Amino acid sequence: MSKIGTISNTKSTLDKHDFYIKKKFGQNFLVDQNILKKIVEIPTITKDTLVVEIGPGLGSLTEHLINKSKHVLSYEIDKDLVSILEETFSNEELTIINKDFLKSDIDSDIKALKMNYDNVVMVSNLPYYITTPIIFKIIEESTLIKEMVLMTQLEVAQRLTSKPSTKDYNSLSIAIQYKTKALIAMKVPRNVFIPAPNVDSAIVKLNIIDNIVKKPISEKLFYEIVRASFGQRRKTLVNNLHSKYNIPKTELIDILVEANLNPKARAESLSVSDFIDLSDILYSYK
């Protein structure tokens, strides 16, 4: 098979199919073979691995994933790209779901393949405009995906691995650090894409923690409270939680005190453990 992820091949494929870049889908095609090879070496992929990919584009990363794995399951929202992918790859090596990933049932789609595999990993060059909801969806909904290697904006990668009381620390930081071990595997310059994005990128490796030491009573409420607490970053926890739940502020102050938190605290000062304690107390209250 020809190398898909090169500048000349990418341009000729786009011309051949009279394809135009759709900004609404955040399409940026990676055209550096060295980086593509490095990406697929980061996750644990063998011939018994099922790989899930979001936004395969023209298939430059997909080609490398297929060569290493048992099978690739790709979500592609753009039907024009689906026809190109179907022309390039066979059904035996690639299953394409032409659907918005955010509206999918990941684990059901994986099980529908009726395939035996040793592990499931996600490797994707994520559409940058919906990176955060995609990551939230995976960690909240999937029990089968245990490892993720994701291309994101450098800024998002820094949030994923940031610490409390830093400018990058936000709701995504909390969710990721509760559920995974995260690290920035490599940085990627903007000039290796067609078209070049306005920002530099990074590859983030996320390993799901199998045995979380401290878990909230309700993970659903935990995630909800984390999002609500960062609703307006400059507001205190009391104000953000009052806006979300309409609990009287005096009672919210008592709840924070019970959780050993400063009533004047902002979300960015709380650790994952602090949010779990707060979530459990609010669960009992509600």
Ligand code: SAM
Given for the second form:
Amino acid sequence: MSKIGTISNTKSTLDKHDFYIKKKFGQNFLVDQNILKKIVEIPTITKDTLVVEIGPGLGSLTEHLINKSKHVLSYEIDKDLVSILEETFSNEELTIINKDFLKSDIDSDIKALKMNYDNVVMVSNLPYYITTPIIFKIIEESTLIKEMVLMTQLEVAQRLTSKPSTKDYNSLSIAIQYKTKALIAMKVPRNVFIPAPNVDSAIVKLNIIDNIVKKPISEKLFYEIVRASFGQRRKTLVNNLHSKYNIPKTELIDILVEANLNPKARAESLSVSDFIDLSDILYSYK
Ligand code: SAM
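Return the structure block for the form predicted in complex with S-adenosylmethionine; the form predicted alone was the one displayed.
Full assembly next; the chain just shown is listed first.
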């Protein structure tokens, strides 16, 4: 029997602790046991897995993660929630770091646990106001986390997983799909949270690609070109790149032809691989 993630348990915990929900921290607590059970079936978790969770809240997802894994390491910014979590869970099953996740050093926190584990996965019902910086932080800074199963706004989940020439495809889609295999595992309606958010949600699964087959010469330039290319969505690639780099348009057309791209193309028609080719040609040009 669950101790936490139901409507009545959540309401009584909030009452008992005189806790008011803080919108500024993106607090929407999961209160549906069926959804919680489904979420923890998505990642690869065994009794030898270390799970990292951002924002355990009142611990509804944490409880399920603890039951399946070796240990959970969690980051919670709200100290009022930390004291509730400490009453609910033991130190053996859960380590809580009372900190803004964006200011953390993930891999050193994991190493500081001095624990043996088979794999490290991140599972989290994210605070939506910082979804993108959180995902980028993990991808850029952690070498230990290989899989992420994250609740995000449905719209963001669609961006992360969208394909070229679709309306949701943008610079975030390309950056994520360069480093991970991304898919939507499940859609989640708004009525399974307290309070209900104004948007629908989805669970995305991101698996870090271990050996990226095709890499740009400079990742920094690749990301910069991707962002610049989507600068103004209605403009062609040539116009967006011209605004960013001030390279004459005639030369940009030659560059696109060299990259086997249509000189009239817009950014949304290019694949990750096309952007890598373009970035490498511009790298030599600059
Ligand atoms: N996991 C809980 C659940 O599913 O019911 C709560 C999820 S709620 C959407 C997001 C949680 O992230 C809240 O507990 C909030 O306090 C916490 N949070 C917000 N910003 C944070 C940050 N920068 N670092 C760590 N935790 C944060």
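Computed from a predicted structure; not experimentally measured. The term rigid core refers to the most C-alpha atoms you can superpose between the two forms while keeping them within 1.5 Å. Positions refer to the first chain, counted from 1.
A summary of the domain motion between the two forms places the hinge between the two rigid parts at 212, out of the options 230, 126, 212, 263.
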